[in-house]
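Shown here is one chain on its own, the form predicted alone, set out as structure tokens.
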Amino acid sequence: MKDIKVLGPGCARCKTTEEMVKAEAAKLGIEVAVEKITDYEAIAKFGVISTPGIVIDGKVVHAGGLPKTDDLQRWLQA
């Protein structure tokens, strides 16, 4: 199971990113635990300035704007 954190204050892009992560994981048949982190101090600890951010298994893989579907698939399969 992959541990995924979606970092962001709860804006529309952050919510969409969370939905995209869940949808792509389901398509690929990958089990994920998705946690939404909205606390700015917690987000800053990951070094993310632009949201939404995505952390997979402790590694920041994306920050700022919506991720591309093919990138999500690659990150989830890594």
Second form
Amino acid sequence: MKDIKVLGPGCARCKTTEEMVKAEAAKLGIEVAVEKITDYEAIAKFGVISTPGIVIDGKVVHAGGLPKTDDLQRWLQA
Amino acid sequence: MTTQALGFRRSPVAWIGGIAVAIVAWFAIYRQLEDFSRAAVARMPIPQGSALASSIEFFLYDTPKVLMLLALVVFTMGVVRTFFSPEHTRAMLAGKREGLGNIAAAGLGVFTPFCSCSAVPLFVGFVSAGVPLGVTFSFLIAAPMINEVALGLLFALVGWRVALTYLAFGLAVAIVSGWVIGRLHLEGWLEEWVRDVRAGDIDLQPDQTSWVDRFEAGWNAVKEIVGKVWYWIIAGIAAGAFIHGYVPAELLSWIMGADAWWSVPAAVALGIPMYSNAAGIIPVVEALLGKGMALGTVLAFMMSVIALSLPEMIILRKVLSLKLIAVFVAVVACGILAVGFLFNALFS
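Switch from the form predicted alone to the form predicted in complex with its partner chain and give that structure.
Everything in the complex follows now, all chains and molecules, and the chain you saw is the first one.
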């Protein structure tokens, strides 16, 4: 079970990112727990300053803008 | 999509070829715009040389011109911006001292991409990583004020002199305002949690962006930005066309000419509650300048609309106390006033 956090205050891109993560995980058959982090303080503690950001198992893998699908697959399979 | 088509889209040669063809077509069309609008108006059943004909011609000429220029500038900036990320910018600014730090921050503010919903995380991230408050403000002021849309359109519509002076004085306002805010030592006026949070370290990945990625980013920026601002632009050009055809020049140069000392503060005050992006304002500015509005007044109005917007202040309220927001507005407004007066004195 991968622990995934999507960081973002709630803009459209942040929501799209969350949906993309879930869709790719389902496609690859990887079990994930996706959590949305909207609190600015929590976002800052990850060191991410451009949202949306993605944290997988405690490691920041992406910050700023929508992730690319092939990158997402790579991170999920890592 | 077949893998073959995907492979073609990911090929640098295909991108460069496509861009070359697009640029040639762009110039070919661009050169025809003026003749096209004149010919179109001549065919309409309206009296030649009338205010209506003049307004319509302005509208028909400016709309495609502005949209084409915007696409060109946004694409270029979209590509340039792939070389900068907010995380790298922060790493560069952390530990920079005031003075040089303000200058670097204002410069980076021009190129570092971030969307408006990132303003708060960005602010918190900068401050909590040890970027001085005044330096952070220089960045936050420069980023919206000198945006690529404003600069590119100004360049094309009003001329390179005005565009370059806007760039220089916009940077100056960001540098000096940030420096002043830094000297006031207002760290205590931040919301409490912002002072306490310490940013985690992020592993900055080595840059693996390919040229195809950069071109794609440019193209995505065009789709996104032009898709979002086209109605602002058309509204702005319609207002500009009306001014161009119908508003008497004497009236405007009396209200907003260089002789009226109060025009600069009035323009700044008027600009603060207005929220528009540069795309809608610049066509209006073009028409106003043609009618004898003073350059300093125009620049002060633009800077005030773009740099001091109420929605952004509401977002920033999450991290700044009201007192600090008031200081921010006051300092930036003073800088803009100075630019306005200086320009009216220099160029009248």
